[in-house]
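Taking the form predicted on its own, here's one chain by itself in structure tokens.
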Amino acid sequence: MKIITSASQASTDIAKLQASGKTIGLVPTLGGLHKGHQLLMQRSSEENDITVISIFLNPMQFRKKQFLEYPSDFEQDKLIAQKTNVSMIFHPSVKEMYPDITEMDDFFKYQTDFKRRDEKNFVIEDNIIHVASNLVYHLDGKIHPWVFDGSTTIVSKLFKVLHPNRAYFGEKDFQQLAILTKMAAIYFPKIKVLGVPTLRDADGLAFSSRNVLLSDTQRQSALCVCHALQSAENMIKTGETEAKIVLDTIIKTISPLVKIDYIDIINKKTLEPITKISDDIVLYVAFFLNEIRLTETVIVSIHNS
């Protein structure tokens, strides 16, 4: 397994592999690898000759405090990658990926909204991709749209360096997946973006790098969010069509120790909030346990007669 920190070296190595007929699967990560990431890597290994992961904690996707406290251990990440048939880790520095930004604090200046955001089109300014408003102003994007500008910008940079045939992302971050799928279709039509269903631990909690920060009590509180969404899914599948009733039930079921940051039911295709449930939908909750922010996502398929 190669570990490469240079973008130019990574591009050269990938070009040689593709020239020999090898297909490349990419799993972009922030580090802090867990079994959910392993599922993405395994899927990539099954569908490609070579699996590459990137480990890059992207400052543009975080508030400063969250960035500094993000749980990651590169030595542990290397061991996990090696066990999961990864051929290459691309582990660049911040300077390698953002050569024009001189001070770390400059990243956190992007956390005000972009005033000229286009309704339907991505806008590129100062080498940053600003996501179209019809994609970003839903779910978490209502609170911090700049996060998706950050993830879209870094994935675009990774695509330019690594030129994968396929890239794999978790469905847990559903809005990010939708945005990156659209971005790739426009700027990288030869790269196929694939969503992989959420992997859960034995107790039902969705795998997240931040789970290691939870106390036993906090983990139980996080599980109550998971159970609330599963109960809501059952309500919908047994005939409930009023989104407000489902949302109210979720809120009442969640532990008072949980601080809800954002909750909604959206149409899976359009990302628009709905009032009547008649098509495939996404149940989504972002929440805090003290200072730890987690999300839960459940995709519900509606089979119309």
Second form
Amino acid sequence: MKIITSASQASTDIAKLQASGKTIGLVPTLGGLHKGHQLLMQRSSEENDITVISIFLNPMQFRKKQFLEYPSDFEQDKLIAQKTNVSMIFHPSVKEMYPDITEMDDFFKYQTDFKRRDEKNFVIEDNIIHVASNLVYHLDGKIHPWVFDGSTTIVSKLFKVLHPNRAYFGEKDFQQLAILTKMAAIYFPKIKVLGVPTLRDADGLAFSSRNVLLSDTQRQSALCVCHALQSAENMIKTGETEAKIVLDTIIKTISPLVKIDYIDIINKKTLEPITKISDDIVLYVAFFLNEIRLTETVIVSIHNS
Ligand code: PAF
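Having displayed the form predicted on its own, please output the structure of the form predicted together with pantoate (PAF).
Okay, now the whole complex, with that chain kicking things off.
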């Protein structure tokens, strides 16, 4: 397994592999690898000759405190990647990916600065992608739209460097997946963006890098959110069509230790909040356990039930 920090080296190596007929699958990550990432890597290695992962803690999609506290351990990540058929880890520095930014604090200023956002189109200014309002202002993108500018900007940079045939993302970050699919269709039509269903631990909690920060009690509270969404899914599958009733039931069931940051039910295709459930939907909750922010996503297919 190769570990490459230079963007030009990674591009050259990948171009050589593609020239010899190999297909490349990319799994972009922030580090802090867990079994959910392993599932993405496995899927990539089933569908491509070579699997490349990127490990880059992208400052542009974090608040400063969350960025500094992000649980990552590169040595541990290397072991996980090695076990999962990964041929190359692209592990660039911040300078390599953002050569124009001189101060780390400039990333964190972006969050409050006014930026031009078009209603329907992505806008690229100073090498930063501002996601269209009609894609970004949904779910908790209403609270922190800049997170999606950050993830779209870095994924576009990774696509330029690594030009994979396929790229894999978790369905857990449903809005991110929808935005990246659109971004790739416009700027990288040859790259296929694929969503992979959420992997859950034996107790039902979705794998997330932040789970390692949870105490036992906090894990129980997080599970309570997961169970509330599962019950909501059952309510819908057994005929409940009023989104408000489903949302109220979820809120009532969730433990008082959980502080809900955002909760909604949206149409899976349009990402718009709904009042009547008649099509495939996404149940989404972002919540805090003390300072740890987690999200839960359940996709409910109405027509296959
Ligand atoms: O979902 C993530 O892990 C990140 O947002 C991504 C796609 C690796 C971009 O930094």
